[in-house]
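Coming up is one lone chain in structure tokens, specifically the form predicted alone.
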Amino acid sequence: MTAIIIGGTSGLGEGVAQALVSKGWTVGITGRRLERLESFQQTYGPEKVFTQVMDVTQDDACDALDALLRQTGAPDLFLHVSGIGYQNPTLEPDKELRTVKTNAEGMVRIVNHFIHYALSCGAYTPEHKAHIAVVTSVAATAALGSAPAYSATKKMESTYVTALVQLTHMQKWPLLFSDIRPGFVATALLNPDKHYPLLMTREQAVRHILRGLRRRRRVIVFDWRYKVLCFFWKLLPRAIWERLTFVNN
């Protein structure tokens, strides 16, 4: 079994990328830091890890993309973590767009490339279809204020997905996606000098990724606590939410 993991030298990548190699999968990972690709690929060694340079960001990301899959040919999986995000309550103007532009552009240069890969390659049929997964957040489901500009493009993320699926029915292609949407988790991700509720450990977080995936789950929403909440959230009027000024998180 092959998987390509898109942001796959930190935080949940990293972590599903050495839970797949010690079950022996190979992997190929992408990120913009060069010296945890090359660590990643002596830890493991390079028969089982491929390594690739990558910026979602930018233009040649796609053809960074195209030299990976020529070295692990077409992964069984296919999973998109590369994002960033931050609690922006003063909306520095430059945090917003560097948001936007990793979390929103760069999810659809890299998945939508993928997908025309996947399209033109042979190697998927109806039997063996290309597993897509990409990390939303649960802040898909109700806008965080004091991160506006990643709610709103954890919610794009997990709208575009959606789309897919229905684009895919229609189309009869070879795919399946799941929409995988973890609450807080201990990463570099989040600010270190802060409280989160409900926090779960990196380990944890891969455990229930894996499970998901195993699953071919739809949407993957972890744990049992966030699933409560969210199907709260989901019930809660507009009016009342944006009116819960001691959310801080």
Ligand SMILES: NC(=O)c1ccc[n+]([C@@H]2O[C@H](COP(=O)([O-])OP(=O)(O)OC[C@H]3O[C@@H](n4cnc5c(N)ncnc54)[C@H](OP(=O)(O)O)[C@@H]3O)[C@@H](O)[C@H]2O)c1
Given for the second form:
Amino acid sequence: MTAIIIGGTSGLGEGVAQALVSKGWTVGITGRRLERLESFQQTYGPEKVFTQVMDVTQDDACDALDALLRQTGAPDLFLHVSGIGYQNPTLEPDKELRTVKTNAEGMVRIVNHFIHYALSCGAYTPEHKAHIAVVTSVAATAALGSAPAYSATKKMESTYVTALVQLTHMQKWPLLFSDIRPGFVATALLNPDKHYPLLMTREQAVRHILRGLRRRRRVIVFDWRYKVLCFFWKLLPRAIWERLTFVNN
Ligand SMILES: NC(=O)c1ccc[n+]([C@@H]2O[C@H](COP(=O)([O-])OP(=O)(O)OC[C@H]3O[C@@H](n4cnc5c(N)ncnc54)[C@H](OP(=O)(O)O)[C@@H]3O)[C@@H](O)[C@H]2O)c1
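Same protein, different state: after the form predicted alone, show the form predicted together with the ligand.
All chains and molecules follow, beginning with the one already shown.
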């Protein structure tokens, strides 16, 4: 089995890549940090790990993906994890715009390019579909005042996946999608000086992700506390939600 993980140099992507290689998968991982790609390949072996430097915000990211696909062949799983996020209560423009460029534009660029590859490579059939998964966030289900661009781009990613699922049904494409929505996970994305409610370890999160992917879940929310939270906050009237301040810590 083969997986491509876009954003496998740290955090959730690296954790999933490590777990899959340990289970005997071949993985192709990307990221901007060459030294982290090289170190991962040295640890797990060049016969099991292929790497490619890629910045999803750049036009040449699609060439980088093609170069990786030439090494791995058509993967069973295509996992898009790359993303950035900030709490930005002072609305620093640079942070907001970088977040949009990476999470929204970058994800569309890469997932779109992979779909074109999947539809033309001849490797996928109704019996063997390409499994495309995108790590969004529980933030996709709520607008967070302390992280406007982050929550908006996560909702955009999630909506994009939903639209792709409908399009796939319309076109009868041999594709399968998962929308992975973690709650807070202790990775470099979070500010180590802040307190995050219901924080999970990376190992816990990786276990949830792998279980959801194995079961081909369309939406993977974890853990159960976030499922409950999402259920209730979706019921709140907008006027009440807009006056809440609990997420600004
Ligand atoms: N941690 C959480 O609490 C949490 C909760 C919900 C959702 N998520 C989502 O999980 C995903 C992974 O985040 P993480 O928590 O694992 O944080 P992380 O350790 O900072 O990982 C982020 C990954 O994205 C890659 N990346 C960032 N900008 C990129 C760019 N311009 N081009 C290519 N790759 C880029 C990074 O690689 P390079 O730096 O090497 O490029 C790294 O591999 C994100 O989409 C995030 O929104 C995280």
